[in-house]
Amino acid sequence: MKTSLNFEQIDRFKEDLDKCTKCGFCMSYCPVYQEEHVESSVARGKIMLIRALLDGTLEATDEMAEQLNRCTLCMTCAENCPAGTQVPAVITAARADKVRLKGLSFPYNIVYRWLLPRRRLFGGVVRLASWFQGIFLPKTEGTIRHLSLFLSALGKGRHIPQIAPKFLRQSVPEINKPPAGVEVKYTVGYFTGCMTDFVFPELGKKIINFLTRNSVEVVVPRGQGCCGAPVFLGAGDFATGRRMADTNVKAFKELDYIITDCATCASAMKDYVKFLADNDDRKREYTEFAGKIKDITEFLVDVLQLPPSAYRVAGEFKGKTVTWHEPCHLGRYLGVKEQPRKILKSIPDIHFVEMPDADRCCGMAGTFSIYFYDLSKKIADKKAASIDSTGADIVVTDCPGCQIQLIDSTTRHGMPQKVMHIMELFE
């Protein structure tokens, strides 16, 4: 078998497929192995998986795509492993390969071929959802609805936020002034991602709203899309995501800075160039693109670095005792750990605990919660328990994606802790 020809996206990453000595230290780590403990679904055991493809004596079936899908891609294997293997980038190639040599099964060919890319089509899916979810999906606590048993194909139980009414880019203008008489100190662009846009809209409302305010100016791109990563990185489908990066470095060109309020985003975005790029144009154009993107919490400390007076907590949170939880993609891929902790410590008007283990997977992953949905829930428990033992009020994350599941979590397990987005504790 000739693995130049069959398995060139792992070729790409042999370096760290090498690096495995198989010493098992990521056994201890792996949230995945500490649900399961079975030897495929620790990094150890899917890089011996990937050998076994290399040599010949292991063919790319979808049950070989299953055991390289169960994981979260959290990278505290990486940042465990004595040998510094990439295990995440080996995964991630081998899924790529995988699918360009079997291709997608429905409906995710579907999904992430025809749907995702084209947002105004994607978004009247998601409000035609939206009317399926107010019509037929019980509500539980707030704006959470439970998926009932009936549609446990769908979501097996999961609590749910409910989609918004009115969409994020359909609420605010492109350009986004700071009041008259504020000097513009920079000109950014706000990648909106899903999430924020069809279920938190509120969100994205409250971000602008305190950029302005700080002498921002905020773009909000209408020919943004999804960032790609549950198709290039979760489902392994490299063509389209190059579609999805191309449309995304145009939509975002001649700005200061790129923003995100999702740690998932702004990671596979500066993944594209990691991933995706297929030749110099594209190299280029994505390590430019990279450079520019900033997480919210980064941007506010390192580039506008805000006194604590600039952090005005809304009236009903004050007092309020506040955890944090470290999004995987936030602490590990981007290196963003400091710079959330340093706002809600430098914060008077709230009391801020640490949580045990704050970088703790929680299970969401993204595409993973969804065809795990019962394992990831098995993760998410032991996050809730660290959740608990804080005894705050609050628990605030960075990443969209975690808000759910930590949600989903809470409300599963009756807790009183209110989940929410950093920046949606300010005015």
Second form
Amino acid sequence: MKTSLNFEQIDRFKEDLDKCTKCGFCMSYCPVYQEEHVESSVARGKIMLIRALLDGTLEATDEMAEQLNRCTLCMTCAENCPAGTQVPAVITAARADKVRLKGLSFPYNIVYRWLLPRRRLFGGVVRLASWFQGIFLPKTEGTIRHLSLFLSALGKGRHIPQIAPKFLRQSVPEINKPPAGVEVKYTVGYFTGCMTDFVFPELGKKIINFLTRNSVEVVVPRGQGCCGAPVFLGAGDFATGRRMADTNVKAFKELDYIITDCATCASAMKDYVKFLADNDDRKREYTEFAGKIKDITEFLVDVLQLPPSAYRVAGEFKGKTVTWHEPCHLGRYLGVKEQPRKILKSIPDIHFVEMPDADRCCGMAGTFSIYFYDLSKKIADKKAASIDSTGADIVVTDCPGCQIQLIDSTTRHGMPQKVMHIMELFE
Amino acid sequence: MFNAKHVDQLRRIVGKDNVLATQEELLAYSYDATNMWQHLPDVVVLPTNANQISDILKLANESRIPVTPRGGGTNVSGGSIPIKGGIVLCTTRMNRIIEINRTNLNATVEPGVILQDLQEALAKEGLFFPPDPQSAQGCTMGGVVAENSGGPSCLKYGVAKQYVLGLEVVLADGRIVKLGGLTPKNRTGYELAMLFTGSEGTLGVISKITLRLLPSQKSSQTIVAVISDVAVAGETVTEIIASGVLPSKVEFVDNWTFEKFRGLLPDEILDKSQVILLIQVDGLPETVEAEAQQVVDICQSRAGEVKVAQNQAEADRYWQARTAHFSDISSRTHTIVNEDVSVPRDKIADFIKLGQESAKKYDVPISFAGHVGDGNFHPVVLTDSRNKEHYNRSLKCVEEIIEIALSLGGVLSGEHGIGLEKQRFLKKAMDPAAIEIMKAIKDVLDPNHILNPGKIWEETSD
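Counterpart to the form predicted alone, namely the form predicted in complex with the partner chain:
Once more the chain from above appears, this time first in line as the rest of the complex follows.
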């Protein structure tokens, strides 16, 4: 008989585990349940599995891990739970305890423990991967997140963008000052994330230009690394996640704002304190770090308070109809719902149209899409149908992970919509 | 009885992906929304059509394997717990809305359609299926019919049985039978579709449902009244109904769940009140306005605060607070004993008063909420099954409350059904001859007692 001493992370979220009353309302919201229609997919089922793990009825088997991984952590269940159960936190903690007890399986152990925390080496491997990508994969517009995604995609034929010929950090200086004559009102750190760095460097350059033009000095600290989301949230490897968190905290120590263009990175970094703070020092440092993080749209609307005229739409997008996909990490995790819509609605040069269920998960969810690509595709199909129903020319979002997924699904369906980051709309 | 080779046979019937047999998967089908029982099935099968259900039942019937039909598993009676093991036959993958017909005012659906999904699809067509159990977000149509579900709107519109026109049912021996039809009037033979409506999965498996629909109401208005005293709340309801207004909903929550209303209603009034009544009137805009005023006038003389929701968003917030009641109460304690009695409307105030006295006598916390407009109450005793002494007192209190309801001319279950939860009270609540008739019907339709065994009546009286 096991004691709950074996489950130190789950114990931290015991209150949430106990809150669930098994009412089953989550069935109406869970994107995974809505594809599979089996109880172990939905929040209530997962809560019951974790309770069984704790009371010793079930063991931390591979099947248990499979069930716990079968969740996009989209948070829709938690948002709608009448008892207020924070199921994603419980699942993340359970993943962590499973990893601590049983370890990670190949190849994730190599990728997460060894490669992702080593930024330069990771860049080199991604580069190597890009050569193989050219040989084996269909090329599409745009460009790969983690090596693991690449490995998975290689076998399954995902339509993914290409690795950029030159990474962002190789293309821009560490300190980017506003052009001559523009005064510096703010100095911010830019957390570029793996995706913008390796896949969408042009987006990064656009954001730097946009900010500098609007009186913001942009620092791209060289010491920054991966946010750690796939490692501690996806795979439950908290020890490695902590190393990555410490790296990023150190890299941005001197800066007052940390700007991100990836909702997943932002929310993962804000969650360092929730999952990774194992002592008072880390708790303090992670809390302070979290307070500085702003999503780019949140920074533009709430801090800079830019007028509509500051958003100069690039010539090729003028007159286009644009719709918005709200990333789970942006809306439900960071609570940034209105800011991007405010920007889109205020621009006279485009026509904004809200898609049905704009905040519904696209099914990417990082590691989830590696483990369960077919399921991830089915969830994405519903998003594709929503996009299609708007008749928009362009779908914009604020998370390169969602962007990859939307590119994949619109391409698979032969849809004409261009998928972009919201900041790519601008000059 | 069940053995491993049955798993292979079931896989041949429904395909590999539609059979679940790992320990983890089975655990996820061992419970429902009650918290007193849990039992593992031996296997879970997810058929995708009636022929597959037929083959599953033939196999089970030949091998005498218990079969527990299940949809969303949101019931609060223990009805979908596989208390005898065997097969859980889960219909959640039969989730097509086959047809919505605006001219015939009917819809034909498979049993696994989630009620809320149906309601949303109907709303787009300007139509409406009134039963609205609080579990609408997870419960499936097969369960809505098999449990004869209710909900707040049943005050004006009636329960599920009033909307069942036709059923396709698979019997225990595998026969697929069509009952009723597509028309609102149908006087052909016995009302056999009604036999399966409310049968709690003990007589057959529902594989297709044709429902009668109503056109959506053009307008509605929500009124909230905060009342200091339980008995006064009861009288208020009685007076509203007697005044000739028939609201679509009159709901009652006591101060156990006031937290959900904080920020919506003034704290100083909530702090000194015992009851919130939520009332909805619906119909044509001009009727709604007049009826809402009538309700407000009646409430005003008795309530500390009366508020009319200014828009749909505000109304939705009140109704969400009401919907959260069950979860809210459940999350306050380890175990709740949730009852479902229904009393005649003119006995509401007496019932609550006697119920509170009983809770005082047994020294257990009790919360009253429910569809007070039709006399259907959910008294909830908060206890902890690990504390035997407290738990036993709670059970005694509940037993007394049921007796109070019965003595006032009420019934044991208004809308949850008997399942496991209420079978110990069945003999008190039903004519013995009626129980014999039920058993005789069971023997005709399911002679080997494979369908949802262990439910409705106690084993010993079998």
